[in-house]
Every structure is written in structure tokens, then in C-alpha cells.
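The chain that follows stands alone, in the form predicted alone, written as C-alpha cells.
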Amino acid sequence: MAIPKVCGIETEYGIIFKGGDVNPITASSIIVNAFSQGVHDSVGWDFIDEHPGSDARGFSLDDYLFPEFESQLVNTVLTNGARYYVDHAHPEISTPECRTALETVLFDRAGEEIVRRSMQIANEGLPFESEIVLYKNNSDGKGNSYGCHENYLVSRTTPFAQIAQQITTHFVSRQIFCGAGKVGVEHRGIAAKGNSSPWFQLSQRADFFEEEIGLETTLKRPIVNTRDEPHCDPVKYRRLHVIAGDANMSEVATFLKVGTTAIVLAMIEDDEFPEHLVISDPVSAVRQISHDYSLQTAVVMSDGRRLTALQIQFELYEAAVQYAARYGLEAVDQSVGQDVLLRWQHVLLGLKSDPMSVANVVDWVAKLRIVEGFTLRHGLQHDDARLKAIDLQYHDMRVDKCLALRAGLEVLCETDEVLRSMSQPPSSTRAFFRGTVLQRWPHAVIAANWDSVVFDIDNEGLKRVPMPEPLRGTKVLVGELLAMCQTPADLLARIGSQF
């Protein structure tokens, strides 16, 4: 049976410093420090378990790569179990581990509010007429792309080659409902063969993928990333690190992006993925599909058929329904999984009949409606620079400027839940333990990462608590233990006696 699909999202935010000559790394550091110092004592990231050069194909390039994360840059752990840091030239926030797609949406939204709060604090301390602005998008319009990465817990027993081949079909075609939309093409030379460069496309990231599979995340980006860095028991699990997706402003789009992918991965683990549903040339297909917002482009399948992305997604949906009837959806949570299936069907039917009917849930449709409306009102050509400005403003994290907040997008998360999740961890994973000890004893925790917390105990020195199981350390398992302990030393003594 498929294992529980623990999930998470890492979002790199675009950043602009207005009113001064400040480089993006410095500006990003100002942003992360603003929140960390304004909310709680900063707890540093423990890099001991970082091995970004480990490849799922059986080798490691750790000794040949520059460090993925520069340890001297700001890198902290938040009380909600998240990681907030400077990644290259961007502020990045990683959600805590989440048990369901809905929980992942909640903590992704909490990340947005953390970013907004960071901007507010940082800008209050800047000189007059200076401002840092963040954008939840994926490209800067100058040929550079930054990612919104997903993570899924999968079984080590499922061959990685099988996962890579089969999940690629979903990654290439799911952009029809989780693409964020984009005005224009940054690399004119990669327009779909035989077509002129489109003025609008489904995905912000599609143009930047150059290989089917590989270890890179910034150059020669692959559709399937091979990083083998599980951040948990490496004998039992692997973490599928997904870089082939857009940053979504729509909560429903994020829900479907994570929820459908989790179900498809469960199908793969249980050998229930339709083996014939493999795309012949995924790299070309991901661009061709993105470049045609009419959704009519058909791509060649390995069995010789030509299918549109919509037809591919309908076949995947039907297979998922049959899978749910046979195996259930406990791997993704039964209730949440059923909601994913219902919304998956709804969005596909809407896209088939009239894409504008799902403008309240699909980012690219919502953005297209805004852009086309502006074009008609002002009599513009599609190459007018103002359309790209509207594109960027859709992702603006300033509440008074963000067009996505005015687009009528459906909301899944209550405001009170989102605000609470800025500081409180999920109760369903080991993030509960991490976040709670940071709340209770911030001065005693000197470092943390996904699978351990390091305490500094008076007269005893440093003590590391390993957490190799993502579904241990939950509120059900350790909530009472944490509540009865008055000091970290007491906690460690009790842990030592019970385990």
C-alpha cells in the first residue's frame, strides 16, 4: 500500500528594492531578518543533514557542487515549524511538513502573511522613498526563473525510474489547472516548433525546462529532479523534490496541484498508474501545452496517440477514481482526497466547456481575464509593455496593489486559521514537536532542521533529538509529554526514559 503523503512547499519570492542601489541578497536578508527579529529569537538552521548532490540514480555530486545553501546567509526556523531563509538572491520560505493538501495550502498561505509582515517591518526601517517589494511569481522578465518547489514523501521500495517516467505525464499536463499564467515568452528561441511566440501562456516556468530528468535546479532544469535527500529515514523513504510547478495565488490551484500529485504518486506506488499514459517528448510537450491557452494542442504519447493536456488529465482523473474505489485514499487522507477528486473533475469540466467558468480557481484564467479586459478597454496591442506590468502586479504581495486579491479567487482557508498558523505548527507531523519546543524554550534550542533539534542543556552540553519519522512528534503522540515538562532537561530525560 502507498505510504502517507507528507507534503510541503518551498517558495522563492521575487524581490525588488526601490529607491536605492541595494543588491537582492542584501534586500532578502533585510526581509528575513525583519520577521525573525521582530517576532522571536532566531534559531539557526542545522546544515549537518544537507546533501543536495545526492542523486536518486545512485551517485553523489556533493564534492563537486557549490553549496546549495550558503551558511553565512540568514537561515532560521520559525515557531510554526517552517524554515525562512535567503536562498541565493531571494527570500524563501518552506512550509512545515503537512499531512494533507489542505494543510499544505494553509501553511503556504501563512507563508504569504509572514512575507507581508516582513515587508511591513522592513520598510518601516528604511529611509524615506525606499521600499522593498516582494512578488509570488516565478520569473523576473529578464530570463531568470526562481522556483516554487513541492515535496512529497514516497516509499523507497518503489523504483525511482518508475516514479520519474510516470509522474512526468502529470507534471507536463497539470499546468492547465495550476499554471499561474504569463504574458509573453522570455526566451524567444524556444517557442513551440512551427508556432510564433505566444503573447500569453499557461505557465511561468514551462519555458525554463530543458531536460526530462536531472539533478540541477537552476541550470538545464529537469522536469523530474533527482535529488535524493529524504530528510527522514533513508532506508524507508525518499522525498520527491518537485521543481516543475508555478507559485500559485489561487488557494484552490495550490490545493489541486498538491492534492492531485499526491494521489498520482500513491497510484504509482500501488502500481495503478495507466502504463500507456506516457508522453513521448516531455520537454517539447511542456512548452507546447503552455504556449496554447486554447488548450487544443495535442502531444504525442508513447503508444502513438495524440492527446491534449485536457484529455491526458481526464484519463488520469478516471484512473484516480478507479484507484480510490479499489484502494481508498488514506494515503492522502480520505476526506481531503475525496474533495481533491471532486474539485479535479469540476475544473477539468470547466476548462473543457468554458475556461472562463473557472476563473475563480485557476490562476492563468483569472490573469488572462484581467489582461484581456485591460487590453480591450485601452485598445492595446498584445506586445504592449503595460500588459507585463499587469502580469507582475497579479503577484504583488502588497495588499493594496495585488491584483490576485481582486480577482474573485475562491478561498479555502479562514483568516483566523491563517494568522494562527503564522506562529503555530501543524499538529499532524513532527513539525509539532519542532515548533512547540521553539515556542517553549527558544533560548535552549541552538539549531534545528527537518529531522532533528539540537538543545544546549546547562551542565550537559549539546543534545540532539533525532526525528527520522515525519509522522512522529505529532500532537497526539507528544502533546501531553511536552505539556508536562517544565524544562528542556526534563523533556530530554523523559524522552530518554520512554524511547
Second form
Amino acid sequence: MAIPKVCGIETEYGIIFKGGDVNPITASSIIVNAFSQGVHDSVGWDFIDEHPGSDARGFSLDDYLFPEFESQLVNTVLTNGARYYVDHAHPEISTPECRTALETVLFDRAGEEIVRRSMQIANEGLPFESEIVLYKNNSDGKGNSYGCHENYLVSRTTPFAQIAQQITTHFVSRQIFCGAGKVGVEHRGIAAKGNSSPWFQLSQRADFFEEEIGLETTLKRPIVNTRDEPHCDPVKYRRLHVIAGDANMSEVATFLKVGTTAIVLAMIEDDEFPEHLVISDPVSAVRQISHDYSLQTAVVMSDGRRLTALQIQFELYEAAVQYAARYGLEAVDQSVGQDVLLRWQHVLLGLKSDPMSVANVVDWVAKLRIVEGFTLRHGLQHDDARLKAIDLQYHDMRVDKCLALRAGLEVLCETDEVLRSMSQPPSSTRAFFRGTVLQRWPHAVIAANWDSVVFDIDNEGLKRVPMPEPLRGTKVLVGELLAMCQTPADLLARIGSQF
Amino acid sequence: MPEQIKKTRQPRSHSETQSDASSATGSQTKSLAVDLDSLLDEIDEVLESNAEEFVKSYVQKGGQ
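Switching forms now, from the form predicted alone to the form predicted together with the partner chain, please provide the structure.
Starting with the chain above, the whole complex follows.
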């Protein structure tokens, strides 16, 4: 049976410093530090189990990678179990591990509010004419991209080659409902052709994928990333590290992106993925599909058929419905999984009949609606700078500037729940333990990472609590224990074999 | 289909959310069918005034 699809999202935010000459690494550090200093005590990230150079195909580049000193300058763990840090000259926030797509949306939204709060605190401390502004997007329109990565727990027993081949079909075609939309093209080959390039496309990221599979994340990006760094028991699990997605402003788009991917991964683990549904040339197909917002472009499948992304998605959806009937959806949570299926069908039917009918859930449609309306109202050409400005400002994290906040997007999360999730961890995963001990004993926890917490206990020195199981350390399993312990020493004495 | 989804998900209506939408998300909770004309009116107001300069100066270091 498919294993529970524990998941999470890492978002690198675009950053600009207005009114001064400050480099983006410094500006990003100001942002992350602002939150740590303004809200709570900061606890450092523990790097002992980080192996980003380890490859799922069985070799390691760790010995060849330079240590990333700058990325270790600012690196904090938050009381909601998230990691907030500076990476590659961008502020980045990783949600805590979540048990469902809906919970992932909640913590992605909490991340947005953490970023907003950081901007507010940081800007209060800057000179009057200076301002740091963050953008939840993935490209600057000039060929530079930064990521929004998803992570899913998958079984080590499923062959990686099978996961890679089958999930690629979904990554290439899902952009029709989870693409964030982009004015212009950044792919070198096509941009160079001038007039033949489309003025608008479905995805922020599609222009940047050059390989089918590989370890890279910053150059020659692959559709399937092979980073083998499970952050949990490596004998039982893999963490599928997904780099082929856009950051979404729409909560429903995030819900569908994570929810459908989790279901498709469960199908792959149970060997129920439709084997004929494989795209012949996925690297070209990513761009061809993104570059045609009429959704008419068909790509060649390995069985010789030519299918549009919409047709591929309908076939995947049908297979998922059959899978759910036969196996159930416990791997993704039964009720959330059923909701994913309903919304998946709804968005596909909407895109098929009239894409504008899903302008309240699909980011690229919401953005296109604004850009097309603005073009008509002001009689503009498609290369007018104001259209690109709208594209960028759709993702502006300032409430008074953000266009996505004005686009009428459907909301899934209650505001008070989002605000609470800025400091409270999810109860459903080991993030509950991490977040709760940080809240209770911030001075006794000297470091934490995904799969361990290090305590400094009076008279006993440093004690590491390993957490190799993502679904232990939950509220159900350790909530009572944590509540009855008065001190961290007390906790460590009683903790026994909870993990 | 949409009605059914709304029931399971219970997205909040415009009126419900106005009171508590403080500094956090403000207008994200506006009604679903935002009228395009009023949306464009608002965009005319909030769009960066010097679009060309703004777009030109938006340069990022590549990330992951």
C-alpha cells in the first residue's frame, strides 16, 4: 500500500531593496532576522544531517560541493516547526511537515504572513526612504529563476526510475491549473526568435527546465530532481524533492498542486499509474504546453498518440478516481483526498469549457484576465512595460500593492487559523514535537533540524533526540507527555521510545 | 460542482471576512466574482507609477 504522503513546500521569495545600495544577501538576512528578533527567540538550524549532494541514483557530490557559508549565516527554526533562512540571495521559508494538502496550504499561507510581518518589522528599522519588498514569484523576467519546491514522502521500495518516469507526466501537464502565469518568455532559444515568441505563458518556471532528470537545482534544471536527502529513516523512505512548480498566490492552486501530486504518487506506489501515459519528449513538452494558453497544443506520447495537457490531465484524473475506488485515499487523507478529486474535476472541466470560469482559482487565468482587461482598457501593445509590471505586482507581498489579493481568488483558510499557524505547529506530524519544545523551552533547545532536536540540559550536557519517523512526535502520540513535563530534563527522562 | 465543493470547504463569504481581515490578508477575501471593471479601476490606482523603470530594476540573483 501507498505510504502516507507527508508533504511540505519551500518558497524562495524575490527581494528588492529600494532607496539604497544593499546586496540581496544582506537584505534577505535583514528580513529573516527581523522576524526572529521581533517575534521570538531564535534557535539555530542543525546541519549535521544535510546532504544535498546525495543522488537518488546512488552516488554523492557532497565531497565536491563548496560549503555554503553565506546560507548558514541566517538560519532559524520557528515555533510552528518551519525553517526560515537565507538561501542563494533570497529569503526562503519551508513549511513544517504536513499530513494533508489542506494543511500544507495553511502553512504556506502562514509562511506568507511571516514574510509580511518580517517586511513590516524590517522596514520600520530602515531609513525613511528605504524599503525592502518581497515577491512570491519565480522569475525576474530576465532569465533568473528561484524556486518553490514541494516535498513528498515516498516509499524506498518503489523504484526511483519508475517514480521519475511516471510523475514526469504529471509535472509537465499539471501547469494548466497550477501555473502562476508569466508575461513574456525567458527561454534562450525561443526568446531569440523575436516575434514568434508568445507574449503570455502558463508558467513562471517552464522556461528553465533543460533536462529530464538530474541533481541540479540552479543550472540546467531537471524536471525530476534526484536529490536523495530523506531527512528521515533512509531505509524506509525517500523525500521526493520537486523543483518543477510555480509559487502560487491562489490557495486553491496550491491545494490542487500538492493534492493531485500526492494522489498520483500514491498511485505510482501501488502500481496503478496508467503505464501508457508517458510523454515522449517531456523537456520540450513543458515549454510547448506553457507557451500556449489556448491549451490546444498536443504533445506526442510514448504510445504514439498526440494529447493536449488537458487530455492528459483528464486521463490522470479518471485513473485517480478508479484508484480511489479500489484502494481508498487514506495515503492522502480520505476526506481531503475526495475534495482534491472534486476540485480537480471542476478545474479541468472549467479549463475545457472556458478558462475564464476558473479565474478565481487558477493563477495564470486570474493574471491573464487582469492583463488582457488592462490591455483593452488602455489600448496597449503586448510588449508594453505596464503588462510586465502587472505580472510582477501580482506577486507583491505588500497588502496595499499585491494584485493577487484584489483578483477575487477563492480562499480556503480562515484568517485566524492562518495567524495562529504562524506560531503553532501542525499536530499531525513530528513538527508538533519540534514546534512545541521550541515554544516551551526555547533556551534549552540549542539546535534543531528536520529529523532531530538538540537539547542543552543542565548538568547533563547536550542531548540529541532523533526523529526518523515523520509521523511520530504528533499531538496524539506525545501531546500528553509534553503537557505533563515541567522541564526538558523531565521530558528527556520520560521520552523513552516515542520516536 | 462548485456548490458541492463550497459546502465541504466552507470558504468564507465577503461579509464574514471583512471584520477580521486586519493587517493580514485584507482584500484576499473579497467576493469570488470580482467585477473586472472595478478591478481594473483599482489596478490603475495601485500599479507602480513608473512601470518601465520598475520592470527594468527588478533584477534577481538566480536561486534554486
